[in-house]
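The chain below stands alone and is given in structure tokens; this is the form predicted on its own.
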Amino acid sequence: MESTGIACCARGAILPNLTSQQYHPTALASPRAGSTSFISPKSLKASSLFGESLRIAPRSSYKSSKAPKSSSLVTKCEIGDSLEEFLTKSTTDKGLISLMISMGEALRTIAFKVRTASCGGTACVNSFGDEQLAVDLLANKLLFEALQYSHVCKYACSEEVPELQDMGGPADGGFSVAFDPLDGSSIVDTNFTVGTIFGVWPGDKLTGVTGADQVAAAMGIFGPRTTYVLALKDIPGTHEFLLLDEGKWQHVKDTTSIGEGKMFSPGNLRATTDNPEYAKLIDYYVREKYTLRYTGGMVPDVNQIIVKEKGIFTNVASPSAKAKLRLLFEVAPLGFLIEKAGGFSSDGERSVLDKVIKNLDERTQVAYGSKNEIIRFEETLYGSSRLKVAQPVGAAA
């Protein structure tokens, strides 16, 4: 059987001229404040979200979406490609293409609503007890709708609706998706960058699987620019798409390696009060004059490692400051993006992609970064690192 291959031209390309035409996605009314219930996808209409911009294909078009195993895919993705061009070159799985394009449509609309949302108060509380702003609920609704309209998603769940929702897609040949609709929603009102995170697993299971089982993962970043950063299992690299004025996604960057550089983003610093090893690690960063780059939002902090191609993000637990990041909705998808970009992830002992997701609300500590930074993280917290190759006897110290 021939193997799948891909070649990507990453840097030095000149982007086509951008148009000045302003994009105005369809505006939606916010969900009723105070409601935590999820509206059945079957009651939603495509026109209420995407208008004519979403390509809604009949379910039958995906029955034979995958190419025969004996076929080969040799393609060249280029800077300047549209999202559709990139995906078509990168995979023969039409179902996965449909899903990633549908999610891109939702991210477009979320970006517009984040820019125009009123964030003056708390709308309701989700079933985990977290405060939830109205814009969270809207993003949540948009993403569930997008997954339904893709026709290839069997089950989906979100951090705001942490129960499996049947999206109507096939179990065999379809996908299951877990997402955090708006990570960092508490800093929307201060106009900080926030984002969406999602992971895509094959079939109909979101528990009893690992992050390494994902076939794709992505995040949408809503800041001065709106970007869609994604990775696919069978092609190298993590790929950034920029939302242009006319509403199209354009391929602008590939990241295939994360190098060394003194930049750190330390989350959950309160854990340093009773986790001396974490305090020691933070002291090292300060003493060695690392540059502090921390926003309080996981998406922008992890995205900067991919964009800058260096750095370390940490979020460590302690007896009094328990781990709060969710493995399914946040940690595993971002771990997939970081590792596809050439970086490493760790919970202190192993890659987060190797952790079995036992339940939807499973929490974990995590670090993302370059190889040497993850080695330092593991050695400082636990005394040794799985990534450090032992030197042969007689080797120089």
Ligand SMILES: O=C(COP(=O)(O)O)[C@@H](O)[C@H](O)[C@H](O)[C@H](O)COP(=O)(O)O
Contents of the next structure:
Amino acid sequence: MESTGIACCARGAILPNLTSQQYHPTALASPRAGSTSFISPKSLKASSLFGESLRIAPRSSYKSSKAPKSSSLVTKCEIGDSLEEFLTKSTTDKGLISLMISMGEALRTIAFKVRTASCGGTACVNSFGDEQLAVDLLANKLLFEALQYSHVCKYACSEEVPELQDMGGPADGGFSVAFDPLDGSSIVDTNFTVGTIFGVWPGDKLTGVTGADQVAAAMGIFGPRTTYVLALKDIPGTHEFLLLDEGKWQHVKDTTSIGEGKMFSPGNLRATTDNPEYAKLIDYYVREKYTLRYTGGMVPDVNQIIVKEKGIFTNVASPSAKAKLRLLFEVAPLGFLIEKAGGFSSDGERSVLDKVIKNLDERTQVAYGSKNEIIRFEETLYGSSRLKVAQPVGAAA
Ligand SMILES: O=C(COP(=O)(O)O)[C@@H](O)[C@H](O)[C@H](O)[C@H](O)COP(=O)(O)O
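Alternate state requested, the form predicted in complex with the named molecule (shown: the form predicted on its own):
Below is the whole assembly, all chains and molecules, this chain first.
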């Protein structure tokens, strides 16, 4: 990243990077790139929730300097756009815009409910109207409500309610949505990052379709920062939106390629006890001194590949440790996000986007990562890879 004096995500600079000399509790560095001057506390605006907050840099200071992309639609999108601006520039489908905005509203509320949940015993709970609900059930309700409110969703179903629910929207020109309301709900108490996953299919079918048929997919990520990471069929890239203090989603990063880099996230590691090929793959990562980055939450573990633009996530099955991840609610939407970001996915033999979803509860093993990582994954597990390369990359040797 260029040295601008601003610590932030790519080109979406909003947070000043203070040195200890510059830091003073009542003064903050100017958000202007390259500036070390101070702005007075008077110029900070009050946050709606938590008192004083950082002022947002003027729009002109966070315009993208990136080279134009191939799609004529995406060339008009700029880092710093609001979610609404971005969607309007990215697609002419007003129904899809409405759906993605409605889901963004739900994600914002879920983020707040997760952040303020009480955890104890077996669950983390928060209020929903007059009820106290476990946060995953609460997220589930909020998402169904958002889909009904969008007026463009025909059917929805969730990991919590794995049956088609009629949302009242049209089948023709409308969408069907599958979602995991709060992936990682069992690690909310530990304060690890958790998230919502959803995939959007055109029309009224969520079975007999493939992940490649999705028109959009997204994750809401509830960690130190709250982000909405989405991809649309019509435009390249996977796009990250940051939830600002004032409640708006702002476009802060896009990912269009996943390169090589030694970072691994090994799920279902217990399968290495009776899957020698998976054990061989894990040995390779350790021998080659890969960095372990694993939380046990699929959303942050996959999101880091998109944000860091490198790495490999694996969740491999064995006779005694069966595949647990759901193709419809988790694996296909995340596969869409990874592949739109320039990465690859695999169930061992093919892209997870090419798997026909035969039933709502179908499970699969999966890997997401860079091209060479997926080649290594397929070669090590099954002896060959459909992704041809000139040089062998494998742990299989
Ligand atoms: O399904 C998940 C979390 O379940 P829950 O907390 O009930 O919402 C996923 O996040 C995966 O379980 C996770 O990514 C991971 O692959 C699990 O593998 P392991 O760490 O070996 O249990």
